[in-house]
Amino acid sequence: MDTRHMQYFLALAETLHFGRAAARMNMSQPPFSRQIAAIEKSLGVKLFERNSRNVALTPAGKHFLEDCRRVLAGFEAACRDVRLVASGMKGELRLAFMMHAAHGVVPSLVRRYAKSRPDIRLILEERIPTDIDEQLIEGRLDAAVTFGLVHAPHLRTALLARDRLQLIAPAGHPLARRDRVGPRDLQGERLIAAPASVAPTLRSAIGIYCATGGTVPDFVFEPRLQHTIIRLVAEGLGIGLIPQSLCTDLGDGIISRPLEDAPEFDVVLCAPVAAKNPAVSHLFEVAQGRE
């Protein structure tokens, strides 16, 4: 008993006439009346009153009918939806993105992938960037919204946004009265970042902005993630270089100041070149804005 089957009974069901029924299932009579046969037997079960003039459905004929009914529908519903799934028009869609990402260009990107892909349930993780590239090797992640690499031939990129460099600094600090911070600023300054292990394209930019200025930097604490380090900030325990994407609202008590020839780098929307899922394709037409 399969789907075939079932659409010859519901045929028959339907309209209650042999003929009619078999010119629906473009059959001639007799080999269809053997099918309905076949289904009877196969089932065990009489499913049709016949006589020379009616066609009438047993009790557990009706039974079945409804219970056809739903099964073809689901059946009809599954082959609608794997063809959406592999077209990239259903499905689900795991996207990583770093914290302050999430202050900048995320929303956006989220919201109008959203808005053109209803049926991709949208899985967001929250991810530290190290952690990010080695989910996207590994397969665990679809796409990402991190740095950009220098050198990384199995990524596809879009850029999303350039972000840079800023100061934040306790409010009563010597360098929160400045209105331009420069590298020379910094020495002796107790600073405060994410280590290389978590953060390796912030932590790369901040030492070599303070080696254009002779200045060796004391890094006193190492959280992982940023909104840590904005906390000790205003705590009055260092000061930090974070993404100015980060500092529209620091809250009351830290200040934050510009660099002068700021550390900038790219955030990227990236994805496996050999990403398996389809739905990853439009998401990269909506960054770029073609969709």
Contents of the next structure:
Number of protein chains: 2
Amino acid sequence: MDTRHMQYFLALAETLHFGRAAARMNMSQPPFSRQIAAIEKSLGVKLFERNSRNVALTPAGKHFLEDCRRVLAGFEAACRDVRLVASGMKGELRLAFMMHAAHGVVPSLVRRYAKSRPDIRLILEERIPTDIDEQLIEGRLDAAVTFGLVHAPHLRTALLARDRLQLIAPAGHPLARRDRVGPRDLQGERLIAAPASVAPTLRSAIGIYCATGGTVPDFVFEPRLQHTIIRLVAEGLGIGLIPQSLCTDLGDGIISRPLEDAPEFDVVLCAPVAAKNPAVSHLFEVAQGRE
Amino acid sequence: MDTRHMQYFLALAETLHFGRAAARMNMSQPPFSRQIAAIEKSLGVKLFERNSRNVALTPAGKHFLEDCRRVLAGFEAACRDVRLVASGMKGELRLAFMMHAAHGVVPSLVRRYAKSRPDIRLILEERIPTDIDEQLIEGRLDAAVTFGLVHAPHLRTALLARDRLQLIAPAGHPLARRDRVGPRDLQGERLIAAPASVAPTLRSAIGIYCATGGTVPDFVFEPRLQHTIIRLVAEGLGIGLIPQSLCTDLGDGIISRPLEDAPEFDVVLCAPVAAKNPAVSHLFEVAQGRE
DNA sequence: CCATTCAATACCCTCAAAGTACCAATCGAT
DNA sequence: ATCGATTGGTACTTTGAGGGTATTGAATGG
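Starting from the form predicted alone shown above, please give the structure in the form predicted together with the DNA.
Full assembly next; the chain just shown is listed first.
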């Protein structure tokens, strides 16, 4: 038994006529009759009551007819769907993003993608930047929204937005009264920033920025989440340099100020150049506004 | 593509090793490799990333794997179920019964049958006796509970119960006071009975019973339903001779009395001797208490 | 650098299944 | 009753899908 035999059975069950059923299967009647007999023999079940004038389904045949229709429909759907998956029209896409991207570009990107690829199930996962790199290589992620990396030959990237560092400080802090703040002004301040192991791009940008003013940064806390930095600054435990995109709705007791010559960095969509998931390429098209 | 190809795919997707997958399919590795290549070609989709050391599923392959499991499970279930239907363990059974049988033997018969054949869907239909005969022959019914027929060579029967006619009369009727009633006592009474076209067995039993006393019956109403007879008798419009099994809970204003030498008749399970539905034979076993 | 492992290729062979021809049974019309 | 038309079954031939064996080529580890 296989699906071809089921199709033979289906043809006969629907026409109840060996000659016409054989014609529908593009074959002559004798081999068709033999196939029907072979099906009944292999199942050990009589599916048709027949004589030289009439063909009728047995009760078992009636039941089998319904099952065959279901099975064949599932079979054809599977063969059709695998092509859709291969062409990127259907399937899954695992997209990670670092937390601050969630406030900016990710929602719109996801909305536009889901609209043009409704049969792709988007699996969104929040990750810290270092995990993202690692998991992209391992193939546990298909794509990610993260900081632009200087050297990433194995990654394809598309610029989504540019962001820059901005100062946040407790409301009563001396720097909070200044219009602009430069690297020199950070000397002696208690800094709060994520550790290099979590956010290397931000951390090194802060380090380099301080160095341009000859300042040696004094990191007093190193939380993993940018939101934690904001909370600690609001409590008066220090100041922070965080992406501008996170400076909306900071809450009471905390202010933000632009930095002179603020370090900028790219927020990019990236995926392995040899992405196996065909759904990825269309994500890049959406990211680059080509759809 | 057919189910065998899906099984090849499944074997490789689960082992990720051509040699072992081929062994699982009881064949050697080279033709197995060719089959996998043929599957990919016919679908137009790469299902595996492979080199001489590693085999891995593509995203399309992963999706196809799940679909194949579903399809193959359905396929095997269909082949298994058709055998169950043919053996009478699964499927449908259309059982008709005349109305008064519903009060007696049908509920217990159905309960016992459903217990030992839980996968048979019982389709119960109430019919008047003449319709039952007709539809049994046409094959629109598999079996029926009805009166025992004197000549029915095309029907297989099993005795379920014996019933007898009993008199019902309005509470104030002269016959209501008598302990026993014979055929002679019916002379001149207004009789209510179903017409011969609806219940030939009952009707002819009444006729013969009257004849044994030399009585000419006077049928004043001929409703189709035994319950209607009871209602009309309760209204004082006449007397009736109905199956004893219907004489429980007659309600106020109506009494029943046994008849002398009451006509008896069999209540039987019957089905065409050449029953196509294999679920029928076990119904007879249940009816005859052999289960 | 060699041995080993594993998938792919080359070539052959077999049998499942299709085709052709014919037969048997049934029904309707003459 | 008989003949022809229709329909399913059987006998025999043929073909190609798919299996087997031997071998190659690429990758890995000692």
